[in-house]
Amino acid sequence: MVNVIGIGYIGLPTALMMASHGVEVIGTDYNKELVSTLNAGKTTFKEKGLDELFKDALNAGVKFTTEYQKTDTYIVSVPTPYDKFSKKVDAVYVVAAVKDVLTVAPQGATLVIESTVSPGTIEKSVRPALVEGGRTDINLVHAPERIIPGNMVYELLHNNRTIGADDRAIGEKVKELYASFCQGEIVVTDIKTAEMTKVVENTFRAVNIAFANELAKICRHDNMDVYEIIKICNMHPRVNILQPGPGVGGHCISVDPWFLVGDYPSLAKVIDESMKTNDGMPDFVLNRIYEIMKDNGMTDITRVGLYGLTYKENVDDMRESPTLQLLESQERHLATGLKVYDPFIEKDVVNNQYHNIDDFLDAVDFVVIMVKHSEIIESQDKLKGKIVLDCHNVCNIEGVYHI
């Protein structure tokens, strides 16, 4: 049996995928409401294919509880925030989960950390917890998650995986467990290498996005079309520039690269500047709103609406959302009034939030497309007659502004 600790955005799909492929799984979380919802047969967030996977897993006998289980394999999938001052990973949730596992884990159990951590975190933070608890018999493994909201089910099945272990034989056993569902290549290596590869993957994307965002700023300064320039450059066989946007969100690309900056401040200079560039994009968009309002003789900020609250399209995940960052920046400047709408966010999470696209559009004259949900792409006709700042280059209507 596998006990998955933390059944949120990563732990839940992982538990369901294993259960639906013949592995006996019990998911554990301290959040009683979350556990009750799952036991009532309902998923806790929206994700393509997740409801179907949930049904398969329920039929296979997956269970959910607030209690830790006595078993031979544990998978820890809890959040790993970072200290915004030091930029270092905060492993407090991982360590707390590990300590709780040690109270029930039998001798020789395997503890798999899926949570993303900076290189050396398991050695510096997790292993000491085993030593303090007198449990050096526990096998430590790191198998960093590699999935993205909006495509989780597919990526769980098809993405390559990395297994880092102290003992090669234990690593191979964990590889067999993941091979029960993973159709991608599974590489077994040491723990620190596994830690580093996951952080490096997300850092590579963050730096590439920052390059695109910096290009957008340069092109805006001299009135050039950044999208046309990127399109032409990407025709070169060895060039692959990503697209600029209003900022970077989620719990991977916007967070993980800071781990390297925090641990290697004198070495990670390019990464540091790249992250600052990405973090500065919501302010850049806010300034674009001001410029466009000025160009159009607009003075009423309450007639401006932000389309999208999530950090990416067609999901309900708002973690580190650029829209939330922009609203926070506006508040710091002692200003309020921007209207907000997102088809995937049903509850009120910010002021002036709408829950119907037509009501939202009726209430504003200026629409800022912060997230490229399918809804807005398919509803472009409704934007005619509005001032539009398209932060993703998805609108085909005439007169649209860009970042």
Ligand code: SAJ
Contents of the next structure:
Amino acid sequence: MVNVIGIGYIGLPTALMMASHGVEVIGTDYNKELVSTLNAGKTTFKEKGLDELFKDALNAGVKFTTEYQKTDTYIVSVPTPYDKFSKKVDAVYVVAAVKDVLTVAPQGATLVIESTVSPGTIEKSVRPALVEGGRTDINLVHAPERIIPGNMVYELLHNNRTIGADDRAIGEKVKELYASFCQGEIVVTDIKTAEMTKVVENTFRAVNIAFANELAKICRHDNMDVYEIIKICNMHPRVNILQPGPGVGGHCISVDPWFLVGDYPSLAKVIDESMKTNDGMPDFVLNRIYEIMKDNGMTDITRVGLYGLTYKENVDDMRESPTLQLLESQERHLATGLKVYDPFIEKDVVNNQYHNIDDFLDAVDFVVIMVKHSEIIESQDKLKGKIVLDCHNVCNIEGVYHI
Ligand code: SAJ
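Counterpart to the form predicted alone, namely the form predicted in complex with the ligand:
Full complex below, order starting with the chain above.
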């Protein structure tokens, strides 16, 4: 039996996937509300294919509880926040979960950490917890997750994976467990290499996005079309530039590269600059809003609306979202009043938030597309007659502004 600790964005799909492939799984989380929602037969976030997978897993006998289980295999998938000031990873939740597991884990149990951590964290923070608890019999493994929100179920099945272990034989055993559902290649390596690959993958994407954002700024400065330029460059066989946008959100691309900057400040220069470039994009958009208002003789900020609150399209996750960053920045400049709408966010989370696209569009003259949800792409006719700042180049309307 596998006990998955932390049944959030990663732990839940992982637990469900294993259960629906014949593994006996119990998910444990200290959040009672989350556990009771799952036990009531409801998923806790929206994700393509998750509800169907949930049904299959329930039929297969998956269980959820707040109690830690006595078993031979644990998978820890709790969040790893980072300290905004020092830019270092804070393994506090991982260590707390590990300590809780140690209270029940039998001799020789295997503890798989899926949470993203910076290279060396398992050695520096997790192993000491085992040593202090007198539990060096526990086998430590790191199996960093790789699934992308919006396509998690597909990617769980098809992505290649990395397993880092102290002991090759244990690594192979864990590989077998993941192979119960994973159709990709599974590489077994050591723990520190596994930690580093995970952070490097997200850093690669962050740096590439920063490059696109910097190009957008250069092109704006001299009135060139960044999208046309990227499109043509990408026709070169060895060039693959990503897309500029209003900023970078989510819990991974906007966070993980900072771990390398925090740990290697005098070495991680390109990464540091890239992260600053991405973090500066919401402010860049705010400046564009003021410029465009001026061009159009607009003075009333309350007639401007931000479309989208989530960190990317067609998900309901708002963590570190560019829209939230922009609103925060606006408040810092002592200016407020922007209206906001997102079809995926039902609760009121910010001021001046709308819950219906038509009411939102009636209330504004200027729409800023912060997130390219399918809804706005499919209903762009509704934007006719409005001033539009399209931060993702998804509108085919004449006269739209770009970043
Ligand atoms: N973005 C751009 N331009 C682009 C692509 C993305 O501005 O061309 C922005 C998005 O709008 C979003 C942010 O970047 O705000 C991040 O989105 P994403 O779709 O690139 O990635 P995440 O954060 O949802 O998921 C990433 C994935 N990592 C990589 O692709 C290397 C995923 O595979 C990881 O599992 C995940 O991080 C994680 O949990 O680490």
